[in-house]
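One chain comes next, on its own, written out as structure tokens in the form predicted on its own.
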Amino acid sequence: MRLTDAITGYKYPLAAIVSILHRGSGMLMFFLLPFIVWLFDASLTSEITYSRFTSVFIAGAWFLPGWFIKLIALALIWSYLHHLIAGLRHLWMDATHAVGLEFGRQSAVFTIGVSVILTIALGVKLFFF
């Protein structure tokens, strides 16, 4: 029994889960917007702030270790990629009126698959290079 079945007694289709994650990724990007602005400012102000910016991912900042800062950045990467791909999925469905059950399932699988694969690829780059 899945967690969603135990809580609601209803088995959500994959398209509904993608839609919920689309909203969640948008909220995550909104709430982490101050962190994004800080990253952008720190990377563009000067060479000194850029080196300080890159050292945060190694040594950490404030009371947070570097690996945790990388996890926050990885969450932002996933959030952006998932939100972008799910948004394109919704635009495609609106533009072509492709709202069938089969297309919804296939596009949901594509959305999750591509966003996870791209997040893993960028996560490897973030953590190991």
The other form holds:
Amino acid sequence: MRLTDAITGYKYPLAAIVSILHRGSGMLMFFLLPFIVWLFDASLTSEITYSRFTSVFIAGAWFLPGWFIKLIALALIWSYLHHLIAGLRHLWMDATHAVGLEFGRQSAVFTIGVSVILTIALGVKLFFF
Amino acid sequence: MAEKNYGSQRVVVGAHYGLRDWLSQRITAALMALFTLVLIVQVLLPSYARDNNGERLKDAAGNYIQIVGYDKWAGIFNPQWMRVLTLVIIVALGYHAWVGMRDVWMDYVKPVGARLLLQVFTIVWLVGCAGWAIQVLWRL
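Condition change, the form predicted on its own to the form predicted together with the partner chain:
Up next: the whole complex, starting with the chain shown before.
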């Protein structure tokens, strides 16, 4: 496609959106990796660090409020789910050579649908329970 | 492939140079997907307090005592097989992310110097995080 297509409203196929989100979610997890390792560290090291791990989602950390930490965690949850399901879709395509137009579209709908539904469910648990 | 794969006969072009990365990214991905399943099963299944003979302990009311919270979470990573498996997954994740991020830099960053700098940063970032996570694993 050309740049002008994007400006004049080029319609992206769903498979292209899944593809760019696969890359975006991977990059997000890469850049937030120290935060993920910190969560792993604090949650496992001792009961004292474990309580620090749980309180960070309520009291916040540094200048960031608790709800913002939850939002980052939710972004990571979505990233992991999307990356995992889009990756399984790739593995399925590699194994079966099911790369028709219709399979590409349907599996893209499945990827976005399941990852968003699970993210919402876990988000409700994270913020309200 | 040419029989004599060195010197002037060395094969320096061809699609198979990317195959190794392609394959390793898929194998590490499959490993991480399986690990996710192993972890979810352990988190969702109840964990019971046991005596030295492996018998489940009961409370005063006669109900089995369940382990929850920190003790359950730390207990999942306590067995040696789980530590070794987690170590394998940390290494797999590092390699997977390296292949992925290198692809990103190759796609979007054309100047050789900037690309090299970003690749060095990626390696430092990943090795640093992996070292930290491995240290956590054996500090328990």
